[in-house]
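Consider the single chain below, provided in structure tokens and representing the form predicted alone.
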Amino acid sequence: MGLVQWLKGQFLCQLIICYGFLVSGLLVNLLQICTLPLWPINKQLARRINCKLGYSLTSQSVALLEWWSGTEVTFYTDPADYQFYGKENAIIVLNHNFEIDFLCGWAFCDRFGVLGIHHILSRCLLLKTHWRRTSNGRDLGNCPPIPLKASKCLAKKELSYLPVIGWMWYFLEMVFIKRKWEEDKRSFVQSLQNLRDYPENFWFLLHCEGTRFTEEKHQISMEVAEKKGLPKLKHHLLPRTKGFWVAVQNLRGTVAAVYCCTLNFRNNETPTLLGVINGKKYHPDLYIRRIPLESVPEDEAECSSWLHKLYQEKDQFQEDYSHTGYFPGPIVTPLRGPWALINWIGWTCLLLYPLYLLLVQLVLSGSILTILATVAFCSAATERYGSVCR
């Protein structure tokens, strides 16, 4: 184990990461609250400011994944579809099988400029396409600077009450639901309608399965499939079609396509958030298909059948992946931008400075008892954390 990897596993380093995220998150929430008086005056400006504030928080998670743990998502997609990514509104349909699939989704958004910030310096994304089973490659050319964009998602109502992430999402106009359709329908539709005049391009994320995959939930879901006469799925739960249909109907004319995303990890890895914080590297593969929205039926029953067929296809992709270790199509690798890392380092330095002053004051105080008590507390916390991780 190298020195860098050893440092990543130390409690103090991980404590600094958590401290920086929580404190910066609360500061972001405070700044977002300060935008409230701006909403009735200039709502679109308030939205743009909140996008940038949201990026300063969510990009820390992207930096944690890509720069701290060294995990990079490998993207599989048709080069013809790539030209649309980041340039249009879209509905993202992503499977919900892993603890860190939301991090991989944010990394996907960040690579294509849809996490919520303008790329301050004009730069180009160079896309290199590596064809499977051949060493030859070709460049797809240069892309123009990506403007400010935002990612949206469907989330449980309870999350909106949580400081940091929940409050940030509230100001970013995420769509919150209670999972009780009669209560959710009106607010769900209204939230979707609010996005129709959103000033920037956005991606709206849907986990159509409604909850994370587990063997117990899968067994129950397949019992429902048998009762309804639906084909059984091996790697997914049955999709909940009502929410998808309502989203599609209310975003027609605003959203251009559905991006069907299928995520998996090589070598049967079981990624965890704690593993990422510990600096463990994972190997996610994400297969993306662009489906024009006009190909999604408008009739509710036909749309439901269409979504079930889509999940049968996703299930087959997962099954093929389990045997071959890769998804169909070429690999595309947009360059990793530095902004998530710069933002993360900036917040860390800003928030560590007062702690440094406190430490200096502690040492200069000359109180041996206070210093020993502080060292003993840190040592006990480190030992306790180590035992939990083991």
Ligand SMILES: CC/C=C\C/C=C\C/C=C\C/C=C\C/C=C\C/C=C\CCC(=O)SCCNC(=O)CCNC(=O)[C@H](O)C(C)(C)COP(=O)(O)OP(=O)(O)OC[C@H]1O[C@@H](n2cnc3c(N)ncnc32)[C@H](O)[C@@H]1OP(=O)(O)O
Contents of the next structure:
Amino acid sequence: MGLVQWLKGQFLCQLIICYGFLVSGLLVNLLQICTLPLWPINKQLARRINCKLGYSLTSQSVALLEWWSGTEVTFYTDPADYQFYGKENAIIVLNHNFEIDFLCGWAFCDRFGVLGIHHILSRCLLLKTHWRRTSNGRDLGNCPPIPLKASKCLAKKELSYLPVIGWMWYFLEMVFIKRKWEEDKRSFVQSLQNLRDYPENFWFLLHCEGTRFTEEKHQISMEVAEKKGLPKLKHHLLPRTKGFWVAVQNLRGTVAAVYCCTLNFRNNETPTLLGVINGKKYHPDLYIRRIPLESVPEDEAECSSWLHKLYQEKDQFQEDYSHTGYFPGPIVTPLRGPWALINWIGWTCLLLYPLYLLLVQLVLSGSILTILATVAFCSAATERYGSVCR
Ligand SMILES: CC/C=C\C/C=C\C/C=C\C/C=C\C/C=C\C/C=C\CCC(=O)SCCNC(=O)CCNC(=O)[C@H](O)C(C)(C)COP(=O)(O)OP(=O)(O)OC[C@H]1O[C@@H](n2cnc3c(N)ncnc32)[C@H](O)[C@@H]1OP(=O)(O)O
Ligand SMILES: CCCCCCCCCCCCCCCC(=O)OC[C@@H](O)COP(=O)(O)O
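With the form predicted alone in hand, show me what the form predicted in complex with the ligand looks like.
In what comes next, the whole complex appears, and the chain from above leads the way.
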């Protein structure tokens, strides 16, 4: 095992990563709260600032996935569709089987600039074009318009209470639901309507299955499929169609396409967040199909059948993948930008400095007892953590 791989497995390194994420997250939350007075004055500016703040947090987990654990998503898609990615608003329909599917989603977003900021930095720092100054919606600088992007999702209400991530999503105008239609319908429609004048291009993620796949849930949902006379699915739960239909209806004219995304991992890997933090490399494959929104029926019943048919196709892709290890279509490799890593290193350096001062103070305090107690605590924690991970 190389030194770098050994370091990745060390509790102290992982503790530093989690410390950095949590403290920078709370700082981001605080800065987001500071934007509150701006909302009534200049809502679009407040939204843009929140997107950038969101990027500085979310991209840390992309850096963790791609640079720390070395996991790279392999993208399968039709090259004719590829040209649209990152340049239009879209609804993303994704299977929900893996603990780190959201991380792979963010990595996908980042490759196409939909996570937040890197296009601006690329242009301003790498290509040396002028900073885009906007006023009354016009470009005043002489660089071409820069696409500004954001990722959104439909998530269960409980996630909005999570410190750091949930609070950040609140400011990013994620759509939260209680998964009880009667209670959700008003706020769901309102949240979708709010996205109609969102100043950034966005991708809106919908897990139509409504919950993560387990064998037990699969069995129950296939009983529902049987009662409804629908073909059984092997790799997916039966999709809930109401949320998809409402999203499509409310985002028509705003969103150009549905991206049907099917994610799987090679060699039957069962990836975990802890594994990623431990520096374990996984092998995700993501198949993306672009379906123009006009081909999704407007009528609720027809839209429902359309979605069921889509899931039957997705199920077939997964079945073929389980035999061949491949999705259809050529592999495309969008470039990995350096910004997620630069942002992560920046935060880590900034937040490690107070820790370093604390350490110096500890050593200078000269108290052997305190130093020994600290070393003993760290060793015990490392040992305990090591036995949990093994
Ligand atoms: C690799 C990634 C690629 C791309 C990613 C790209 C971009 C990423 C972008 C952004 C990322 C940003 C952040 C993401 C990060 C992390 C967060 C990720 C996910 C969050 C996870 C979640 O929270 S998932 C849970 C929330 N989502 C949903 O629930 C959506 C699906 N549900 C619905 O749409 C529902 O319709 C509803 C919730 C809106 C309403 O549900 P309700 O039940 O009240 O009404 P319905 O009409 O839908 O249901 C009643 C009908 O259902 C039938 N029924 C009963 N039991 C079942 C069953 N087990 N399965 C299926 N159907 C069932 C029942 O019979 C009723 O049928 P009727 O015919 O009588 O209507
Ligand atoms: C640099 C360190 C980075 C550390 C990264 C940590 C990031 C934590 C982000 C948490 C994001 C939470 C996303 C959770 C998705 C989720 O919650 O899925 C489950 C639900 O669908 C189904 O729930 P249910 O139906 O109730 O079982």
